[in-house]
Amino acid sequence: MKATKDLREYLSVLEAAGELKRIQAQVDWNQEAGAISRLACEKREAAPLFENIKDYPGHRMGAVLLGPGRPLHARIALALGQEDKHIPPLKLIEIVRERFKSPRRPVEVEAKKAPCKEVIIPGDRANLLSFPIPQIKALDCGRYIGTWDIVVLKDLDSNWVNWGIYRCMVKDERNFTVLLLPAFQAGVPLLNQHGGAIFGKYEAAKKPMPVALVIGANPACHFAAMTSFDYGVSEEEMAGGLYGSGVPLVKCETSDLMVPADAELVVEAEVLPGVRVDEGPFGEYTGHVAHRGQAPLARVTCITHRRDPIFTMANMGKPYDDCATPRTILHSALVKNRLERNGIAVKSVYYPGTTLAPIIAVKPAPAVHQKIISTLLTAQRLLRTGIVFVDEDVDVTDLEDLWWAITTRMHPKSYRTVDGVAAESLMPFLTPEERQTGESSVWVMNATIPYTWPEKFHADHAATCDYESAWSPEVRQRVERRWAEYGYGNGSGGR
C-alpha cells in the first residue's frame, strides 16, 4: 500500500485516525509550542497543528508529527500507507524491510508543476524571519528553523546526493547555521556523519557548499533522511521504496540540487567555507543538551515555497520524540536486512525508542554475538552505545520481557565494552579526552542461555516457566476453551 502523498494528506489521514489536534488558541512561537508538543509527546496525545501562532497571522505549524502516539508507532503506520494504526511494530518491520529492498529512482517534475515552487523569494528579498520558527525550549540557543527537515547536500567528488536531518538555527534573515560535524577531529576520521565529510570536501577546495534546507516533504522523504545508509547510498531513491513509486523532485532555483517537489517550504543556501559561528546548546534526540560550539553558515540564496505554508518542527527528547519513534521501526529493519545479507539469521530486532542500542533475538552459535557486533561497526552509525542479545523466546518489543531476560539469564561476566570506536559526539557521556579523539566504547550485554550447556543441565536449571511453554498443548487449549466458564468473561484464555 502507498504511503501518503504530501504532508497535507498526512495531516489528513492523522487527523481521521485521531493522531492530530488543531489548536486555534492563540500560542506564542517563543517556547509555548515547543513545551506544548512535548507534553502532547509525554502523555501520548495527538500531535498538534497551531493554527493561530502569535505574531504570525494567517500561519500554521505542525509539530511532532511522527512522533509517539496511539500505539506508539501509530503515525508511522499510517504515514507508509497502513489502514489499521495498530499494526504490531515487529510486522511494520519487516514492511519497511520488503521496501528497503526495492529503492525507486525519482521522477524530476516540471517547476510549473511542482507545488513548493508556488512563491518564489529572491535571496536579496528572502527573509527567514517572515517564517514562525520556533524558539523550542528555554535550554535552547536560539530559533532553530530546521529539526524536522531534509538537508539536501551533494558530493564535491561524485553524483551522491545525501539526504540528511541536522539541526539548523537561524541566525538573522539571511542566515544560518547547519551542524555539520568535521570528517576528522584531532586527526581522527569520524564515521558519524557523511554532511561533515562532504562539506569537509568543498572547505578544502575553497569552494561554497550548495544547501538546500527542506520543510515539510512527504514523510517518506524524512523517513529516508533519518534513516542511517551507508555511505554513498541514495536516500531518494530509498524514499521511492517507502513511498511504493518514485519520489517527485523538482530542481532548485539557484543549485542544481533536487528536492521533493511537494514539500511546503525549500531554503537554498550555500555553506560558506572556513566560517564558523556559535552555535548550541540545543535539545537532542538523546534527551539532553548536546554540543555549544562552532558551526558551518549557510547565507540563503533563495526561497521557495507552498501558498500558505506549513512550517514544521520536531521537539527532541526523553524517552519518546519524533526521531526515536520512526527510528525503532526504520533502523530495526536496516539492522535485520544488513545482517542478512552478511548471512547472519537473527529471529528479530528492534531498537527500542527508549534507548539507542538494539535488542537482538538470536540462536547462540559459536561466534555468532561477535559477527553481528563487527558487522554493526562495520556501518553507519547502527551501534552507537551498546547492543544486547536475547534468546529468541524473548519479546524484543517487550521491555519487561527484556529486563526479565538480563536480570536472570545474563551471567555478570556476560558484560563487556568494545574499545576503540569511532565516538557518537553528541552523546552526553562522553568524556572531554573521548571528544578530542574521536573514540570511545560501547557496551555489549549478552543475555542468551550459552548453547555449549547440555540440554539435561539447561532443561533442568534454565527451562522457560510461562504459560506458553511450561504446559502441554491439550492443557492449554482445554483451559482456553473454558475460560469464560471460569468466569472470566466471553473471550478465550491464552495470551
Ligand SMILES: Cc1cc2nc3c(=O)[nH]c(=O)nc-3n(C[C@H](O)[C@H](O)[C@H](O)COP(=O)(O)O)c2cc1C
Second form
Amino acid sequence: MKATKDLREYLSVLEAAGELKRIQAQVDWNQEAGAISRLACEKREAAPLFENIKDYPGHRMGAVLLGPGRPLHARIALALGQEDKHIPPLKLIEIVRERFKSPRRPVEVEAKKAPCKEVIIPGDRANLLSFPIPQIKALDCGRYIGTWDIVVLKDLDSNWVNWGIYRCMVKDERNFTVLLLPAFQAGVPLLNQHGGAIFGKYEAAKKPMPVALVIGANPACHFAAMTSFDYGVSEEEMAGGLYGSGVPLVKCETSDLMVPADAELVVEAEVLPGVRVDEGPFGEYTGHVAHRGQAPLARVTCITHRRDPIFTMANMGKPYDDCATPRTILHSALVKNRLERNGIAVKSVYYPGTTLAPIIAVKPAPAVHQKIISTLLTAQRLLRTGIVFVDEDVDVTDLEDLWWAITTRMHPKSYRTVDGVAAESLMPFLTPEERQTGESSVWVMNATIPYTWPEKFHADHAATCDYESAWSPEVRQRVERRWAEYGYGNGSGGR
Ligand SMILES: Cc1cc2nc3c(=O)[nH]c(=O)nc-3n(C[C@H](O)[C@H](O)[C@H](O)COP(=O)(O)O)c2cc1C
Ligand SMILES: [Mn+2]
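Form predicted together with the ligand structure, per the form predicted alone context:
Everything in the complex follows now, all chains and molecules, and the chain you saw is the first one.
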C-alpha cells in the first residue's frame, strides 16, 4: 500500500486504527494543548485532534500525530501505508531501506490545482497570530509555529534544495525565528545542519534568503525532512521514495521555492542577513531544555493555506515524542544502507530512544567495528553519544536482550571513547569548553564475544544458554509437538 496522500487522508487512517482522538471540549492553545499531547505521549494514548481551540473558532490543530502509539511505531507504519500497525520494527526498517534506495523526482502541479493555495494572503495583510500557534510548555520561551514543519531552502550557488524540520518561534504578526545553526563554530566546520550551512552563504553575500515554512504536508515529506541525509541530498526526492511516487510540488507566490501542494499552510518569508533575536529555551528531543540564545529572523512575504487549515504541532520531550518515534525507524534504515554502501553487511541496526546511539548486530570480523565507527562518523549526525556492538543472536530492538549482552559479554576493560568528534550542541552533557570548540566524544561498547577464541574455549566458557541453543532440534521438536499434551496453551507468553 502507498504512503498516505495528504494529512487529511492520514488523519482518517489514524482514526480508523484507534490512533486519533477528536477533542471537542474547548482547549487553550496556551499550554493546555501542549500538556494534553505530552501526557498522551507518556500514556501512549491516541494523538489529539483539537477541534475547539480557545480564541480560534473554526480552527483545528493536530498534535503528536507521528508520536508514540500502540505499539510504539504504529503511526509510522500507518503513514507509510502499512495495513498492519503491529508490523515489527525490523520489518519496517527494511521497507524504509528499500524506499530510500529509490528516490523519485517531484512533480510540479499548477497553482490552481494545489490545495495549499485555496487561500492566498499577501504579506501586507498576513498575520501569523491569526492561526492557533501554541505555547507548548510553560518553560518554552514563546509560541512555536514550526515544530512539525518543513523549512524549505535553496542553496545560493547550486540547484540543491534542502528540507529540514527546524523549530520556529513567532516573534510578532509578521516575523518568526528559524533555528538555523551556524555552519562553523570557532572556525570548525560543523555541517551539523544544512539550513545553517546554506544561510551562511546568503549571509556572507549579504542577501536575504527566501524560505518557505510548510505545515501539515503528507507525513512522507516530514519524514524526509527529519532524516539526517548527507549534505547535498535532496529531501524532496527522498520524500518521493518514501511516498512511492514523486511528491506534488507547487511554486511559491513570492519566490522560486517549491512546496508540497497538499500542505495545510505555507508561510513564505525571507531570512534577513545579519539579524539575530533572542530564542530559547525550548523543551527538546533530548528530554531536556536546550537554550541557544539567538536565532535568525524571517519576515513574512505571503501566507497561503487550505480552506479550514489544520495546524499541526510536535511536542518534543523525553522519549518518546514525534522526533524519536519516526527516527528510530528512519535513521536505522539510513545507517544500514550507509554501511551496506561501504561494503559492511550488518545483520541489524536499531536506534532506541532519542536516536543518538545505535545498537548494531554484526558478525565479528577483523576491523569491522572500527570500520563501522568511521563510516558513521563521516555522516556527522548518526553517531552522537555512543554505539553498542552485539552479536547476531541479540535482538537489537529488545533492551533487555541488549542489557544481557552488555552485562555478560562486554569485557569491562574494553569500554572506550572516541574523542574529537563533532558535538551535538543540544546535548545536556556538553561542558562549557565543548560548547566553544564544537568537539566532544562518543563511547563504544563492544558486547560481542571475541571471534578469535578457540572453538573449544568458547564452547566451554561462552556458549549461549537459551532454549534455541542448549537443546538439539530433535528434542525441541518433540517438546513443541507435545506442548499442548503437557497442558500448555498456544499463547505467546507474557514478556
Ligand atoms: C519536531 C522536530 C524539531 C526539530 N527541530 C530542529 C531544530 O530546531 N534545529 C535542528 O537543527 N534540527 C531540528 N530537528 C532535527 C532535524 O530535522 C534533522 O536533523 C534533519 O536532518 C535536519 O535537516 P538537514 O539534515 O537538511 O539539516 C528537529 C526534528 C524534529 C522532528
Ligand atoms: Mn539536508
